[in-house]
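As structure tokens, one chain now follows by itself in the form predicted alone.
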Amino acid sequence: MPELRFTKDHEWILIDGDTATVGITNHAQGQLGDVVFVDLPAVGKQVTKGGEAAVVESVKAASEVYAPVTGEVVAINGELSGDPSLVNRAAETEGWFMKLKLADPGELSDLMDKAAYDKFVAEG
């Protein structure tokens, strides 16, 4: 069964196996504003956790969005490139940036769940 987890950087990860879909939270979102850009990564990429997969920018500030976990990029959301607004829409679905394939699944234990994450938001 597919696992949901955040990070304190306000990115999602849906594991299934050892596949992992990112993309930014619906508060990430929230807070950019209109996106109107995203620059993702190459399939074949090997991204680290905790370091730049990504660019997401919207109308006020252009924003890094960091891998939470090691791996290698297997797929990217091509309709993002032609509707980057799909972010703001649907973040936590639809609006996805990447899949990775696992590197280290002991990575995932530092990522937070969605009771975790809620708290952290509410806490500010």
Second form
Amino acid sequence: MPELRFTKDHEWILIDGDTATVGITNHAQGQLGDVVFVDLPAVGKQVTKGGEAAVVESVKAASEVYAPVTGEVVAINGELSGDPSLVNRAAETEGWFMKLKLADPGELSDLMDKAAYDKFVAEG
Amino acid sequence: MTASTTEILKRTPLYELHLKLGARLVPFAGYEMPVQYPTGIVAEHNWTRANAGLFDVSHMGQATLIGTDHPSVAKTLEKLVPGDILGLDLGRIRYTQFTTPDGGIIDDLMVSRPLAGSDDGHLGLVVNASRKDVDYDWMRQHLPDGIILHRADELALLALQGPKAVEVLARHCSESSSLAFMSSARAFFDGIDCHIARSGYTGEDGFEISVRAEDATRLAEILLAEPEVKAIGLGARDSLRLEAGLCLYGHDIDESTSPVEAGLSWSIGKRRKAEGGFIGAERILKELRDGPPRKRVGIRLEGRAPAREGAPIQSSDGKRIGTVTSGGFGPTVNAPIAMGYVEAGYAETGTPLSLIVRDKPLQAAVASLPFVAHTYKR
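With the form predicted alone done, generate the form predicted in complex with its partner chain in the same format.
Below is the entire complex, every chain and molecule, led by the chain shown above.
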């Protein structure tokens, strides 16, 4: 069964074949506070690992979300436009941001598993 | 979210209480201040609109200008501000601004005249945390012999804001409920000597309580034990004041903006408009006469995406006409809202605008201020 992998920029990624579902971590949503808008990329857009892929607007500020891998946006979570607080309630499940078609599976090797990410967060 | 490097942050007398309450602390105007508590900004905002929120605003500058009699101390301050200080009645508070020789705003402040006759010749001042040193230096440069500026750094300041603030405060301080909006009095809160003012920065009815630092935590804990009261951070303070259409220094007003452009002409006394006699009067009186070249306006956005400070404002035909100075999401309005300056010809309520966010235009329109009606008890 596939498991969530994590980046140091507090995104998660779930691999299914050559498709990666991407969102922000529960820790990240807690830091951002109440999410009021998510600016998602258009389907078909190419994103590059480490490049800006989306913007999360909380009451207080706008925060960039970086693409954890390179690929083409093949789907975005339409639920977020009507209910952006889904990111707060279910960051690592229903509050996903986008699905990417992986360009280079080799990029997955430097992602963290849950234990490594939790340790990374705990160490600040 | 990078760690602060070398700046030594000051702490208010309530610092330990903030930690105990689980506050997220951030640097603000040289202080380590609570931006929010565990429930979060939207919940804190909504609580304040429905109940009573307790804010630590001890970072703000409290000071007393001390002269021998009201007319002399008032006339001294009137050289620096366009507000009518001479005409301030006993126990009343006035909002005004320190102005630059060019008519810009050095800071905005509250001025209160004591109720008691024995303090005649004193004026209480509350200034912004970020401008304390600038303000005090500016005043000292202009004070004649015999008028002293006392920095009351030994005092804490708490704000209790919201529709239930009056009933809660009255349980501990019987003097509070009879106080009119923009009035203040010395009072005793469960025996704690303090000074209470019916004023605030949320658009709601409420009070600001000035108290000795060593009594501040006890007073705050008594209030927080009341079921109607929760601690509220700076994040909600900002969304509340934005909905109330109130200016934040360094954002909506600064040394380049005049009180007239900022929509603060109401705070300039009638006699002051006629007589002038304050620093910066030339530009301010000219703008009162001829109209300012630009105006601060409220802005409502059509979609859900907020526009932040710095976003360019365009007219419907794509001309750059101004800049957003405060922007975010208004929880009570349940929509993104902003304030900014536009060329005077575009300031009419309903004028369509575009706000440029991440290179995309967001549809918006000039809205009347405040976004949420004030509920002051006049």
